[in-house]
Amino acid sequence: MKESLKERIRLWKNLYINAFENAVNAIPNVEGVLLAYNTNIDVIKYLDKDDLEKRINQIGKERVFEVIETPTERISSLEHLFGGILRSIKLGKAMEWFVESEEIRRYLREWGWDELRIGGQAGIMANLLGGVYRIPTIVHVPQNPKLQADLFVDGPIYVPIFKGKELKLVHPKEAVKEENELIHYIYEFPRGFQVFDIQAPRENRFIANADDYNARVYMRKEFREGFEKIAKRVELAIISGLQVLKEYYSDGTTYRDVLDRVESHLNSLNRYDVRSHFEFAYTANRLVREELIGILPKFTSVGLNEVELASIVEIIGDETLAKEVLEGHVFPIIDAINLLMDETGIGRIHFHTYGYYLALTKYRSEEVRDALLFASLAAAAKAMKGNIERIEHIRDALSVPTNERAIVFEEELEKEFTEFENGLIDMVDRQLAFVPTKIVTSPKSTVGIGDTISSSAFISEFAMRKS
């Protein structure tokens, strides 16, 4: 068993080598790509265990113990924010609460940070994908203020704006007005970091999310009238940002109006050919996420973990395979996903858990293999780094070792498949690609890690499938 191990990773390492030489030199292909719809300011700071109780203490311990156990999900009080990184760190989960009170936005504006960085998972991709992969990338951003302006990268990044009745695309920090400031604050914490009697099972985060024009998916006047224009400049779309839709709203929409629109633009990007990958984070509205289901045979491609998926696959209506999904084991994840491509049509199918990632296709490529490995790299460079500033830095994430743990899984998959080899498994009229992942153990941070994967793997494979 240790000899074969051995060869396997040795195996891996190759492949690893092979897919990154292949992504790097096929990417610069990628003629332009538009992400929307989130965008926004993440605040950074690494929790201080002195620190964090002597603020819990001040409010009193038993009061802010209470939301551990009874959690609100949203935050006008010290108690609900601190309860809320309190269960974060429990359950080792990340978590996100909106920030109701404008007491508490100062508050945390006071408390301050270590770090600012672009947030949303439009605002993180651009600058992966104009900033390090150099991409032609054009950028929803609700409000476009200063502070985040001057957090986009150099490259070729690009926001729409209007001089006189033409469109014009500029680099965001060409285009400051004096918006409102989108801030989303982000407490990161290490696996065994101890408060009280609480110590963290893994690393993650807690977010206090401060920011109103995101939670409403809105979508500013350049982009909604400058939609066709954008279309016709890229050849590829990722759409995100859709998870925080509710039913209804106190001027009287709804989220089908933002759906709406949402799927006009899809029709566009249709027209024009372009390829659209959907990020579905965690939708807690079960109508909405009905919706969210509804609307996926319109995108080319969908990416998501085990929550989302098993949330997707209790909605389709088998609450024993979603189940069997949270535990993790890969062939219930397998089935998931083939049930939803059965359900929807879609064509391709991107799950990643810790340890491992797969892609389900209606057609059948090395490259898609190929592009999981390079996405691989791209969050072991994110874990290490904190922030991918150039290509080398992927290049760097070669050395950390290749997860072992999923050597399992991939050996239960060969007796499972008789058709199997370097990670491609022929299902006959589908293709399944399974990859082991680089594990970095101590990450510097994980905000942005997903975001990461999936932009890295939906721009690499079509580059490849292109060249």
Given for the second form:
Amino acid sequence: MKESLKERIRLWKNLYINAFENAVNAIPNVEGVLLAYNTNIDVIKYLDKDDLEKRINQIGKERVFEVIETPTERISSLEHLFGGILRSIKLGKAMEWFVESEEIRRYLREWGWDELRIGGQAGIMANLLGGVYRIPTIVHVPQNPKLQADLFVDGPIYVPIFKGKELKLVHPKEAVKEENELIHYIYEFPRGFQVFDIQAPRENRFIANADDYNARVYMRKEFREGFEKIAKRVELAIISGLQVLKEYYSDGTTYRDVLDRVESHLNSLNRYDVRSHFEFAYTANRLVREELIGILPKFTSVGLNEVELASIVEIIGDETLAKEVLEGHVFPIIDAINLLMDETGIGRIHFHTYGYYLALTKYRSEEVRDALLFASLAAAAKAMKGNIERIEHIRDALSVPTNERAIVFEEELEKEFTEFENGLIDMVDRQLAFVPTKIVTSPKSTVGIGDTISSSAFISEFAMRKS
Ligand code: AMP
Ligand code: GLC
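Having seen the form predicted alone, could you give me the form predicted in complex with adenosine monophosphate?
Once more the chain from above appears, this time first in line as the rest of the complex follows.
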């Protein structure tokens, strides 16, 4: 071992401080970013043991417990709802089930919430990139009711609207319409949360999704008819929300109808030299997942976690590698992202997991690592505060300890790759960047951290490489 753990942590501390300064100085260079497609209202409820047990006892504990073992993946009764919540707590896993019944939707509304936040990857990133980083941001909102528009913070956040034939950009609050409220009910629980004899191995959330628009990747008229004009106004684009697609719908349309439109958008973005990032959320349907891998060559960059990477490896690799990826060890993950780059030719892959991030790029640049470090600070700030309001919140995260367990991986990487230095490895035609992340021990909430990581890294890398 070259340095002691203490020395390594000190080296990373210096890299963190420099990365923060470099990123913050460069971010004003970004002239415009587009975020599409999923925006919704997240209502957040922090679960209370007594309340939850009372509600479950009222409807019958046995029937709810049956759902824990045989998950329905969708909600048309209270048993499904509470069974889903308990399953998520038991496994400590994030889950999202669609609410089919109007009666349950009413129940969820009446149950109430602690906080309202803008939701959906696009919505969350808009408040961060526009509201905190002050980058001019165009965001797609499938619906724009007042309740949702009011959740966008002030700042250069815009939705396109038609004034006659002309496309104008205005803040969502200036374009409110009497449209549907697309509500996702998010039930958060901390590590160790106990209900009956079930205990959460880690903090996480269960989402009851009562939103018929994002479920079909509904695109509003301005995006269907005015996309070329939108593409001309930005330098960067982040695409998300395609994870919900199904093979076919009751009206005879299929996922292909949506993907054709997405591909035409990507063609426009590429025509105007807009760099695009795809946020690869977990996609349950295997065929849709295959098709999403198929469109990756049209993107500049992709972001994913271990579950998403394993689900891709199941298709382009084999079961053994997929299993190893899920276990989180760094070498199989490096093999998997190299495989993904071989298969798709995409130029940048950003992998994030609890404790460390990797970025594999077809180019060499220290800014790739600095962007990951900046993203790790943003993630820690998001975990601490729930909502990042100012860049100072991100600076505060410099005091969060760096994950010591990832330092073991760093040592292993150093043994394997002799030219490994300051988190960067030259792999002949590719560069691999590795950073140990900041970990917040008792996060306020977990939703949206992944979005914060991927968007912060993508835009800050672009900004720093531009300057
Ligand atoms: P996702 O799995 O895409 O929702 O993103 C979650 C990511 O958030 C993980 O991969 C971690 O990197 C990060 N994360 C989760 N919990 C914490 C925490 N307590 N402190 C810092 N980062 C976290
Ligand atoms: C999913 C959920 C949404 C949440 C987002 C956070 O898109 O549907 O409610 O805000 O994930 O990443």
